[in-house]
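As a starting point, one isolated chain is supplied in structure tokens, in the form predicted on its own.
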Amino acid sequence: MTIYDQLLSIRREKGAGFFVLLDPDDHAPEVLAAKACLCRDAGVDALLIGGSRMVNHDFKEAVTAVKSACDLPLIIFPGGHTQLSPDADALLFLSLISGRNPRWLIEEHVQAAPLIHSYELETISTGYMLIASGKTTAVEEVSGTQPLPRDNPGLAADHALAGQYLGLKMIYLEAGSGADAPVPDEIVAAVRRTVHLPLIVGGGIRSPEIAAAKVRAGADFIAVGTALETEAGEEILRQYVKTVHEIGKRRSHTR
């Protein structure tokens, strides 16, 4: 079974899934490995690994350490073509469809393609959409693109629909690491009504209650990273996991 099939299975069986993002720029490989084990024990569904700033040259070492310590699905969430490793289970092949910078629409992908092929990495083509969050985030700085406005759900839905027509497999709505505010529920709901693709929502999700609101609005997967840096204990992780799964199951029963 592919990792993508596993994600679809999580959505089908649990209603919604919970991901934790590990950033190699913030922690040494051994620390990331310990965090991964904590996530596994708390019931996290999958791990994302990657960062926006691309300053860490030990990316492969970090991936190897995490994968050696933990059997959770490990999916690269790349900040660029240098963030690749054959030890990961899959790669979100991100195209920044909310922006107009060709580097993040196709150029990075062309540079990454030969390595991905040689590593035999599973790719999950994903439309990456940056939504304004109240401040300039690292993703905005690195990508050199403007986020979509928070008050125009229809525009976000149109971008997601274009991604679906392009044949993408997932949509990722992103407020940005350390965002002041998460993606508005209205945008999540508008995208959910418009496309049938699995929908990931991340950035600015600082509590299980906020995660629950995104699932109620239509998110299939919640991704949290920065919010867990100061309180990454097993108990808070379990709260996130329990909340996301419970709300996801309730939502699936009403469909």
Contents of the next structure:
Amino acid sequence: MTIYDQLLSIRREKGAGFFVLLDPDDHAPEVLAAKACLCRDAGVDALLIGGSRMVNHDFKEAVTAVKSACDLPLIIFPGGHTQLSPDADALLFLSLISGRNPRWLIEEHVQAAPLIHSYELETISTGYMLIASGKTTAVEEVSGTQPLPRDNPGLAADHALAGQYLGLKMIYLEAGSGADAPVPDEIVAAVRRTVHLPLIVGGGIRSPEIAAAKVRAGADFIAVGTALETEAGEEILRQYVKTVHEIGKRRSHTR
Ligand code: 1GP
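Form predicted on its own done, so how does the form predicted in complex with SN-glycerol-1-phosphate look?
Every chain and every other molecule in the complex is listed next, the one we just looked at coming first.
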């Protein structure tokens, strides 16, 4: 079964799923591996690995360490074409469709393609949409693109729909790592009403309650990184997992 099929079956069976983002810019490979084990024990559905600053030169080493420590699906969430590894299970092949910078719409992809092919990595083509969050985020800086406004759910929905028509397989609504404010519920809901693609929501989600609100609004997968940097205990992880699964189940029954 492909990782994409596994994600679809998580959505079908659990209603919604919970991802933890591991950032190799912030931690040594052995620390990431220990975190991955905690995540597995707490019932996290999959791990994302990547970072937008790309200062870490040991990306492959980090992926190998995490993959050999635990068998959770490990999906690269790349900050650029240098973040690739044959040891990951899949790659979110991100196109920054909220922006108008050709580098992040196609150029990085061309650079990455030959290596992805030789690694035989599964690619999950994903429309990546940056939503304004109240402060300039690393994604905004690095990509040199403007985020979509917070107060225009219709515009966000139009972008997601264009992504769906282009044949993308997922949409990622991103407020930016460490964002002051997460993607507004109204934007999540508008995108949910408009496209049938699996929807990941991340950036600035700092509590299980906020995660719950995003799932209620229509998120299929919640991604959290920063909030678990200081408090990555099994207990808080379990709370996120339980909340996302409970609300997801409830929502799938009322659909
Ligand atoms: C960033 O969506 C992820 O790309 C996670 O964001 O670090 O704010 O949880 P946080």
